[in-house]
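In the block that follows, a single chain appears as C-alpha cells, in the form predicted alone.
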Amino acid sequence: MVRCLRLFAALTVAVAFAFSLAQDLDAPQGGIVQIPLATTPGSLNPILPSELASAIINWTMFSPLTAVNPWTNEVEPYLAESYDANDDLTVWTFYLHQGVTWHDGEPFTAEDVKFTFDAIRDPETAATTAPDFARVTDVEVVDDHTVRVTLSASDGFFADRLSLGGNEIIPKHVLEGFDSLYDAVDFISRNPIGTGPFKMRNAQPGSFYELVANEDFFRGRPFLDGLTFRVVPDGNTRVTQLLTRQLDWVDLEAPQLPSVRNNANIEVTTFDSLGYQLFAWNLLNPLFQDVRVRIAMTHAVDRRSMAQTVSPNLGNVDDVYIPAGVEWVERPDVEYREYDPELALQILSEVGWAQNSDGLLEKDGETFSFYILVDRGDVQREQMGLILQQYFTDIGMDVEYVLAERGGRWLDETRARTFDTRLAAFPLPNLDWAQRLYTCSGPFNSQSYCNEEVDRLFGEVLSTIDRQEQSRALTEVGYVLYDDPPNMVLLWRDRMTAHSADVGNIPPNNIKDSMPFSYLLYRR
C-alpha cells in the first residue's frame, strides 16, 4: 500500500472528506477494546514533547486538522472540514467543522486553533513540531470557523504535516490561564480535555488509562463504549496478554508470529509499514563524523542475513532512504553496500584506524569504543542490537550493548542527542517525514545530521505541488543521502498487528497511526 504526498487537482477547490470502503459503517455498538502502551505517557497534552505512548493515547482524545486515513494512507481533512491554499502555497485557509464541542461541553472555535499554533511556535513550549511552523508568520482568526495561516515561503506540505502527530488542537478556554502549558499538571497527567472520539475517565499513570466514548463526537458516536490503555513495557508480555484476552490489539514482531499464528481467537494483519529499522550514529560524536567510517561500518554488517534472522520473509534491505513503495519517486541508481568486513577494515585503515596486538581498532592511542542504545521491549531491535554488537566486535571495535527503558534512558538520550549510537524505527507516513528526519533543523533529526544540499533540495520539494518536480528533487536527495549516510538502514520492514478476532475495523496499519480513526473500531 502506497503512502503518497497529497496532490491537489486545484488548490482553490476545498477537499471533501470521504470514508474508505474498507470500513464497516454498519457495526454493532458497545464493548471495550484494550490496547498496550510500552511506557507511561509523558504528556497528555499532545503538543508538548512526548513519545510513542503519548502519541497513541492522545490521538484518541484530541483531533488534528488533517489526518492520514489508515486504510487509504491518504491525507484527509479531519477537524477541518476542508482547506485550500493560494497559488504560491504561502497562505493556507482551513474551514472548520461546525458544532464541535470539547469534552467539557464548551464549543470548539477557530480561537482554539490559533491558540494551539501560537503555543507550538512559542520557544518556551519546546514543542517537538515547532520546526514544522518555522515558516509561519501569522495565524489569523477569520471567523469562528475559519483560520488563515500565512507563511514566509512556499510549503506544499503544510496541510499534510498537520496530520503527522503533535499538532492536535488543544482547548484555549482550559489552558490560556496558565503562565506555561507545563503548569497545567492535572491536564498533562490525568484530566485532558479534547475534541476526540474518546475522553478520559480514570487515569492511573504507570498502570492503566480508562477512556469512554465521547457521545457528542462530531463524526458520530464511536461504536465502542470505551478504550482501556494498559502500560505493558515488554513486547513478549504484550503478546501473552493478547493470548489471555487481557489485551485486544498489539503491534507484532516477526519472532512473536508463531505464538499467535494458529490461534482461532486471534487475527494477524500484515502491511507495508513504509518505515525502517535503523542504526543511527550520533554525528556529534567525533568517531562517526568522517563519512568513510560510516560507510565502513555498513560494510561490516551482513544486513541481509540479519534481516532473515529477525524478520524472515518480512521486508527487505536497501541503501535508499525513500520507500520503494512510493512508486512515483524514481529510485536512485545506487549500488547496495554488501557485507565485506575486509573492505570495512581497508576503509578504516585509510582513516587511520588499525588493529593493535589485542585485535582492537586503535588510532592515536585511543580504541574505537562506543555503545549501542536499544529500547527495551522491541523484540526485533533487541535481537538486532546483539547481532550488530558481534559484527562490530569482529572487526576490532569495542562495543557495549545497552538495553534501556524506552521511556527512560533511551528517550532521554535521544532527546538530548547524547547517545553514541542507537537503534530506532523511522516511519515515513508521507514524504514530509524525510524532511523532518534529514534536514538540519528537522524535529526528529536526533542523529544531528546536517547537509546543506539536502536542505536545499527539500526546499525545492516544498516549493511546488508538481509531482514530477518533487520526484526529481527527492531522487537527488536520495543520491546525497547515499553518499553521505545519516544512518544505516537495517530493514525496510513489513509490519504486523495481531488482534482479538471479535474486534472489527482493524486497519492494515500500526496502532499509533490508526488512532485518529479509533471511533470506527467495534466488537462483534
Partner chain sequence: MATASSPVKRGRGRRNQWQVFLGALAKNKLALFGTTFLIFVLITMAAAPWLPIPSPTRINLAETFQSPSARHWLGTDENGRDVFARLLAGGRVSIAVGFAAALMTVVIGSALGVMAGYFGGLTDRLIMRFTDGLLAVPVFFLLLAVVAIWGSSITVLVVALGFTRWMGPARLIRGEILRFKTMEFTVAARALGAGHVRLMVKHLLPQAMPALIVATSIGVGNVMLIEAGLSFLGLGISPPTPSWGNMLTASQFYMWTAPHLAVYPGVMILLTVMAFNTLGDVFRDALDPRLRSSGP
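Numbering follows the first chain given and starts at 1. Here, rigid core means the biggest group of C-alpha atoms that superpose within 1.5 Å across both forms. Just so it is clear, the model here is predicted, and its values are computed rather than measured. First, how it differs from the form predicted together with the partner chain.
- Comparing the rigid parts between these two forms, the hinge falls at Trp492 out of the candidates Trp492, Val461, Cys450, Ala110.
- When the larger part is held fixed by C-alpha superposition, the smaller rigid part is turned by 28 degrees between these two forms.
Same protein, different condition: the form predicted alone was shown, now please give the form predicted together with the partner chain.
Excluded here are partners and other molecules; the one chain stands alone.
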C-alpha cells in the first residue's frame, strides 16, 4: 500500500509539472505534427452527419463562425469578426472577416454562410446540427460580409452553438452545382475545400491524411508546415506510436500513464473535463419515483473509491451537475452525499423497504429488482457498471448488469425509455446541453425527469446573453437538481493528453476541441 501511495504521489507531480496555460505567439515556423484518428473519417464535408474522426480533421480545414478557445473555454468570434443580437435575442447579425479566401483561391463571402445554413436546415441534408437551427426562420445576406439570422423565439445560445462542430462554413461555389451534398463524393472523401488553417494534400482513406499549411489563412499562416492524421484504431497502439515517434499527440487514459512517464521526449497535459459520467434512473419506473430512494442509492455507493479506481489520480466526484470546466458558472455549495450504507438502509426503510430473511430488500412482497444498462466500448463505464452492481447488491438489491451494443439495445431502450437504469457519459460542451438533458421536454431527457423549477430557470438562461445572469440561474439549477436528483453523478474525470515534448502550444484540452486552434501548434 505504501508503494502504491508513493507511486500516486509521483504521478501527481509528473502531471502537475506539465500543466501549463501559456500560449506562445512568437514561435518558430516549420515542421509537421502527427495526430491519430480512431477511424476513417466518414465525411470531409463538416455539415454532413459523421463521427469523432470527421469532427477532428474537419476543424483544421474548415472555419466556423465562432469557436471555443481551448485555453479559456470561452466562445470567441472566428470566421465572424464580431456578432451581435437584438434585445429579445431573435435577430443575430454576424460581421464576417474580410479578405478571406477558400483553399482554391476563390473569395469567401456572406453567400457561403447563407448556403451553409440553408443546407443545414434542409431535411434532405440530414445535418446533425439541424436541431440547432430549428428556430431559424430566415438567413439573409445583408452585404458581402454581413449575415443576419432571424429566429422564431429567443435563443441566448445561438452563437455558442455555432462553435460546437458541424456548423463550419462550406464553399457555395464548389457545392452548389450538386443536387445533393452527398453527390460531391470527391469533396467528401478526398478533396475538401475550406477556409481553415490547413488544406488537404494527400488523402489515403483508411490510412492517413496529409495536410499542408494554408499560406493565406485569415488568422495568419500556421506555425507548422503541415498536419498528418493517421488512422489508428487501437488505443494502445496509439500510445505505442507516440513512444516510437510515429504520432505526436494522443489522448491518454490513466492506466496508460506509466508508459510515458520518465520519458524525456513526452509531456503530459491534464485539464478539467467538460463532461461527466452519470447513472440515470428511469423515472417512469415507480421504483425510483420517490426522491428518498434515489438519495438512499446515492449513499449506498462509495463513489470516491470508484472514481479513484477507474481513473487513478484523475477521477473525482461531487453532487454538482455543472462541469468544473465551465469556469464562469459559480458552483453551488452543496454537501457531498457520502458513502454510508447504514444511512442508505435507514432511508430505504422509511420508504418501506426492509431486508428479508435472504438479505434482499423487500416491500409489499416485492424485491428491489432492476438492471443497469451499459453501452459496450467504454472501458471505464463498463467497469463502473460492475462496481455499482456490487454496491447495490451489498445493501440487498437484486441487480442485473446488462452490457449492450451502443447502436443496438442500449440506444433502443434509451429512445423508448424502457430501461430501468443506465450509465451514460454526458458531454457538456455548452450549457444549453444541460437544458436538453434536464428540462421536461428536453430532447435528451430519456429518463423522463421533470421539475418545473428547473424548466423555469433554464428558460431564464436561454432568454439572456448576459453571462452573469446565466451563471446565477445555472447555480440555482444546481441547487434544485441537488434536492431532486435526476441522476447520480459518478465521475468527474480530469483528462490527459500526451505529446512529443518538442511540440509547443498544446492547449489544456482534448485533441478534438483544440483543432480550431491547431494553427498555433509549433515544433521546436
